[in-house]
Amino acid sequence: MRVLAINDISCVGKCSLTVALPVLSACGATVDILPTALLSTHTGGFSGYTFLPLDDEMRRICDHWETLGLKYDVVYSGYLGSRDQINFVKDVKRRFLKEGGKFVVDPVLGDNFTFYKGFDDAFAQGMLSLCAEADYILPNETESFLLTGERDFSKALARLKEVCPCPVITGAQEGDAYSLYYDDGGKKVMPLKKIEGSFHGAGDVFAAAFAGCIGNGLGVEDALRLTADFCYRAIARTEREVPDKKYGLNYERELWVLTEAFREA
């Protein structure tokens, strides 16, 4: 299995490509990367960070790849820094995804029901157009709202189903925590174990693990169950071991969950 991960590189604070590489590798994938931006740290909890968009370099990289005849079983897209990058990723999918391959989009937009810095409604509409080209989309509860305008998660999921064949709202919370998704034509709910607090990078760990599970041929329910177990273990370890949560999850010693699952794949 060969996976292309499209995301930023945050040099400090475990997220984006620095977690996608090891997590997807633990799933047995050969992972290539297409960086969208270079940041000194991620943007959650740090101030004074540097940010370098890589639009021009992305084009040069992909032009070179085309001469190599590269094709991917899975293309996984995360943080994109502009509407131009959204449109470019659509082109990357057309150029490099194998016939029958899977396109997984984590529509990174915001948290706590607000946009991340630099994003707005126009950007959300651009991201929605990318979701329309995906096989699976993985919005968190905030992103499901920003994409649809619906705070009711069931209504948001129904709206997203009109766009993408398999939307997954990864972490809805109304008292209890759960994932909402469509599988075999119907809406389903998967309860999640809940640990209070904010854990930076958890969404990226979740998305990378899910993409690895899908690439290994798991159905949505099995992929979510394995991904949720792995992420819960990583968050629980982080709660015990990491005083400053903005530095990301201590997921490394829980990678065995994925390695064991796909040892014979």
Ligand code: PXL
Given for the second form:
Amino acid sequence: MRVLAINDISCVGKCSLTVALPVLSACGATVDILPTALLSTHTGGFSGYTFLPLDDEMRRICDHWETLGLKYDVVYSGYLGSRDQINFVKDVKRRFLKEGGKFVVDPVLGDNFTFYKGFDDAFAQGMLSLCAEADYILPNETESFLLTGERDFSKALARLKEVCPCPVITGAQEGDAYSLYYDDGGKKVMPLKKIEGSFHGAGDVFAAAFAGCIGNGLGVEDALRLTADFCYRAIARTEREVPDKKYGLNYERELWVLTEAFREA
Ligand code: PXL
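Provide the structure of the form predicted in complex with the ligand, given the form predicted alone shown above.
The complete assembly is shown below, putting the previous chain first.
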């Protein structure tokens, strides 16, 4: 299975490509990367970070790949640095996704009901147009709101279903309970084991594991169950081991969950 991960390189903070590579590799994927930007850290909680957008280089990289005839079973996109990049990723899908391959979009926009730095409503509309080209989308509860204007998860899911065949709202919080809302032909709700607090990078770990599960041919429900199990273990470990949550998840010693699941594949 060959996967193309399109995301930024945040050198510190364990998110985006630094997480996608090991997680997808643990799923048995050959992972190629298309970096969207190079940052000294991610933008969530650090100040003074550096940011180098890679728009021109992305074009040059893809032009070279075309001469190699590369095609992917899964294209997975995450953090994009500009509206231009959103449009370019649509082009990348058309050029490099195999016939019958799957396009997984994590519409990275924000958390705690606010945009990440540099994003706004116009950017969210652009991201919604990318979601319309995806087979699966994985907004968190904030992103489902920013994309649809709906705080009610059932309503947000219904709106997202109008653009994408399989939307998944990750970490939908209602009172004390967390669950996955998804629609793969009917609304479903999967309860999640809860750990108090906010864990930076959890969405990226989730998205990469889910893309790996889909690439291995799992159905949505099995993919979500395995992904949720892996993420729960990583978050529980992080809660014990990482005092400053902006440094991301200690997921490394839980990768065996994925390696085991896909050892025979
Ligand atoms: O984890 C999402 C993410 C990805 N990439 C960058 C980010 C964030 C969230 O803060 O800043 C650069």
